[in-house]
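One chain comes next, on its own, written out as structure tokens in the form predicted alone.
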Amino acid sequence: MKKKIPEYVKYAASIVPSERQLKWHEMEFYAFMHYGMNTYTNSEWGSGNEDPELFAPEKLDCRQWAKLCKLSGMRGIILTAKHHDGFCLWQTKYTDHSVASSKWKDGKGDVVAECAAACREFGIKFGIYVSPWDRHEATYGSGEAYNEFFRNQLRELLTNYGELFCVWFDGACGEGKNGRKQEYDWESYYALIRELQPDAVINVCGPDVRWCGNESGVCRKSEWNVVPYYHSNHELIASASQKDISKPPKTVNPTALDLGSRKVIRNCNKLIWYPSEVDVSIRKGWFYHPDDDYNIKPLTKIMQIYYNSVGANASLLLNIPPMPEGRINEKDVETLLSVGAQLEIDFNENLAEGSIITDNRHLDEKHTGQMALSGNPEEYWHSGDEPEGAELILDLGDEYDIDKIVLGEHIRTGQQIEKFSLYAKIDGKWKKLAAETIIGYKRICRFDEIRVRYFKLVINKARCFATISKFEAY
């Protein structure tokens, strides 16, 4: 008898991702740039007093950094174009504690324009940080008028820069110089954003992407897309996000928090499509200290934030602070370009591709286990409405060495899977590899090296059907 489905797990199972959260699942893993007045000052958070001939790069060359970025397998920048100190790395007309009134390139130089057109390219993406905070601005804290200085600072963002695929806000929210707080106009910023640029997504204090909770690399266990809406209020989040690293906060307890099961979401009457995001610097600190320059995570503790992050449906987005002369370290280049090295390893060829997958149910024949091989999003299979014990076996043909399988959910039709188990065929047996909770956009299950030729996904829990689109292994 087929089970019946609670009302509240239905509407979660209906929950599915804009457009715009489609194409940034696809991002997987991109750069954060901390450049600006704290690179010069040696610090974290600046006053908002600097002097701007303090900004001095004496070989900026942003195609170094997004030639990195492309190197190291990322797809995609996003940098500092303003911090809590006010200083605007590019030339706007509303405060003239900016890159134009310093003495670099005579007062005429822009580090957006340039790193943009850099990232245009190589062909990756580019984003914008802009802190809502301004600890330089004398309209800070006194409402309107401050909201209207911020919109017409975004709105040069937003028109002078070619397309941006995503809008970064950070939650600090300090006092101005008149010991006043900011009541930031959220919905206006966002409706300036929507009209110029419809495409990105707008991040942490934002309604498309979630911060994951805390700025060490860790990933939740089982990291949901559908979460409650209240995970988006901003004060909230502004009061624990970005704290300096003087303070730093709490590890994330993956194995505890809890954003999206059915006991959590139950007496939820508003869910939305909020997935996660993981930010990390590649250092002690945001911006660039001499003293970081041997507090370089290596790169396995990298390897191991990209498998619990890109691996385990959420982005990675990893700090690399310029130098103050406008170059990325060398030491933090050659690690860099061990990722992307190590990545070209890992994912070298997908021996999946071209293989067979038979399945034990699917909808209809359009939707059969060898869709989840096609390569096109669009193709995938379905369990149809009893995916509970739904199986999927992959044939390879021949026997391989495999030591990963990548795993995708049709994610357009929403996030349904909630447990599924992966064996491999050995001696004859079935001997299972992994038991996990969710797949969302993407699942990197790890295991140790085994020559193999069948593998067989068992969909154990699932909110109203269950989908694959992609099946591969390495």
Ligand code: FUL
Contents of the next structure:
Amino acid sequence: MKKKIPEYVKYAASIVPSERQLKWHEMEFYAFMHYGMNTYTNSEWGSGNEDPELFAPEKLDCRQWAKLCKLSGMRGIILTAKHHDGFCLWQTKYTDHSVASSKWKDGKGDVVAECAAACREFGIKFGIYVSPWDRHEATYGSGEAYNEFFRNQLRELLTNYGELFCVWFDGACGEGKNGRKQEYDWESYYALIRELQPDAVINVCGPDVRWCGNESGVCRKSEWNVVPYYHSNHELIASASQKDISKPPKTVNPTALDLGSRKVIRNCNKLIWYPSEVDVSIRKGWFYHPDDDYNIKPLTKIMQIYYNSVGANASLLLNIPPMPEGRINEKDVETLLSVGAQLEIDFNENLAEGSIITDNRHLDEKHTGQMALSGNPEEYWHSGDEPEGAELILDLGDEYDIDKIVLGEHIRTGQQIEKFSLYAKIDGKWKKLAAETIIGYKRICRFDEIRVRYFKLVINKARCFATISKFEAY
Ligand code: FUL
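What would you give as the form predicted in complex with this ligand, now that the form predicted alone is on the page?
The complete assembly is shown below, putting the previous chain first.
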């Protein structure tokens, strides 16, 4: 007899991503560029009293940044247009604390414009970080006057630099010039972004993409896309964010390890699609410090972070801080190029392409197991309404050496799978390779290399049904 699905499970299964979130899921791996006044004062948080003339790039080369990101397998750049010190990297009409007051290009330069153009040239997307916390601006802490100032600045960034894939708001909210704190009018900031850049996601202190909760490159074993609404609450995000420059958030709060299992969502009456992003720096700090030249994360560490984020239904936002001259240091370049090369090797040829998948059940002829191999994310296998015990068997046609299987759900119809197992047929017997919880947009299962022809995916538990739109073997 078919099991009755509880109402709260049906509700969770009905939550789906917006179009802009769907596009963002496909970004997977992209860069953060922390660059600005702090680059020239060798600091992480500026006071807002810095002399704009300190900003003096000699060889600013955003093309080098964008080309490097492209070669490293990244799909976009998010630039710190303004950090907490309030110094603006673009030509803004609303303050003179900007590139316009520096000697760089006789005050006519615009880093945001150069970076946006370089991203377009190399075929990657562009996004901005703008800090609402502004330690320079005199109206900060005054209420509506600052909110208006901030919206004016946002409007410039949202209209003058082409399409943005993301607006990134961090959770830090400190004191302004005269010890006053600002009450941000978040809803009005969001409304402006929706109006002027409807395709841009708003991350962290925003409704679209969730901060993983630390800055050390770790995410949860189960990163649910559907979580209680209160996780997008600004005060909650701000309280977990950095409040003291000497204490960056290192680990996920252990009470927040499970955000979306049945146990957590059972008594929650509002859920949202709020997927996770892992932000981490290639160096110790977010900004460039010469002392960190020998403190760059090695290839193995970055690949570990990649597999534990992109491979576990999160995205990876890797920070690369440019040097005062305006270029990325050769040591970071070398590491990042090796990341790009490693990704090329790891995902060189999908051996499941052109193979056969059989299933033990499917919704209808348009949703057979074979559809998981079509390569089109909109075509997928659908289990029908009895997902538990559904199986897909992948026949590669011959034996190959494999150490990775990549799976993906058709998330446009929600996140459904709660538990799955993966097997390989060795000497006529099914050997278990992985037993995990969620799949979501992407799950990469890694195991010791084996010579194998058949793989089996078993759905052990799901919400209303199960889908698979990606089944790859490397
Ligand atoms: C934090 C900021 O305080 C850090 O300086 C950095 O920009 C990080 C990404 O976000 O909230």
